[in-house]
Amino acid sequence: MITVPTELDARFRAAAAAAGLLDAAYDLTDSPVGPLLVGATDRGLCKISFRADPEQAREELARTFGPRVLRSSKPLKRVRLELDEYFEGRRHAFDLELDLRAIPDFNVRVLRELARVPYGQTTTYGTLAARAGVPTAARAVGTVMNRNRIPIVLPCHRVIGANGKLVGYAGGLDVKERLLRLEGALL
């Protein structure tokens, strides 16, 4: 087995994210809420995981994206500025471009409408079923919160059920709630 030094690998990384031969870079960033890895292509951010696991990522960005994915840090490093400056209440609106290829039309419709749910405001499955046209599909907008590839960007901690309780979160309810009180919408 060959053992490539540090250096050298961050600067073969660095030189492939910049000459565009990467499908989609990943890196791990810390947060307030646990380790968090982060993905990109060339047309934006597409992945936001709690389950900082490179290799499923890894493999999860080659389906989607393509085959050429490295971890590198350069291509990510705006997103980890921006999650940096929300985690420390300075933004309170992301601006990344997001690459939402592969996602079926309905979660598009349902990922921007959540997107225009303010910082610190919550909102219900059944209200943001209806604004994205389809009323009587709060279920299935619980589904698209589910898979959402892009949480804190995409804001899915800001829905909660009807009732007013947090309901379901990839993160954790635990996590749903830091964020939540960071933004000013629990106390």
Given for the second form:
Amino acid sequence: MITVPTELDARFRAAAAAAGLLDAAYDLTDSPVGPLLVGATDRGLCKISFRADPEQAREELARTFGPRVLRSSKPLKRVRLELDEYFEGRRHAFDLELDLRAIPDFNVRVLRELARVPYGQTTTYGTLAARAGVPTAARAVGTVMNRNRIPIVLPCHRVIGANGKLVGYAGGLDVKERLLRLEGALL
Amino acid sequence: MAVAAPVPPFETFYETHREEVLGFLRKRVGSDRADDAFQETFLRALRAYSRLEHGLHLRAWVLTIASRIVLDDARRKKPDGELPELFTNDHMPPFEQLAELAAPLPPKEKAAVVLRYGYDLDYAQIGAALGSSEAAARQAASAGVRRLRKELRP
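Mind sharing the form predicted in complex with the partner chain? What's above is the form predicted alone.
In what comes next, the whole complex appears, and the chain from above leads the way.
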């Protein structure tokens, strides 16, 4: 059985990305909260997943952005670097373009407000709803947080219940707690 | 309407066929040139991938692209030399029968006829595989069929 040499495989993956032929690229990266799957298009970061399941992720990416989805490390290099810096506590704000295509308008409005919640601070679902101009929509905001496809960078872990409980997190409550501790928002 | 065999993400297609394509190319152009041909094959597949309408016949499709690269490589090496056999791929009865029948045709017509009627690819896919337009693929296939009719006539 022939196997494709790693070097040849890597060369093709890099060439495909460099030629601008990909609808989306993805890669896996290690983090203190487990392996993360990160995805990007030519417009920017479009996915961070705690369930590092490449088969499921590439189906989702293909459905949203087109079938030319390939694992390729180069397009995700900056994302991986900034995530590393974040987890080392050296980065408090991300400097990355985001691709929010195919996200409903209401969700985008809420996510833009979410992006303004500073490092090391928390807010509540109700407060975020009010800032997005829909003060009665705390529950809907919770759903937007749950479907956030770029967690960590869009910091849904900073949104907690009015009673101070962590409430929920797509990556698991333990991960939410860990991120808030890392940022010094929990003691 | 739901497509019965949707086009898979390129990564899935690539992982499924990369070993076979590399093996095929090593046999046809040798280990030295196989790496470049491998990369060129999958880049060409990637360029045409968005135009695929379904995920059927992807193995035949990518081997055809690889065959085309082999052909281009041979032309570059010896412009007036003999063209290599287009396919070494077997285990596909309709294709085998048709390949035998179409053997006397010029390479491009032969490839178009076999891909159209042996593999049931559409002309856009055949064009992509042969590095030409959809219209040129259609033309090559019908020219091949005309030629076969003439030759088969008693």
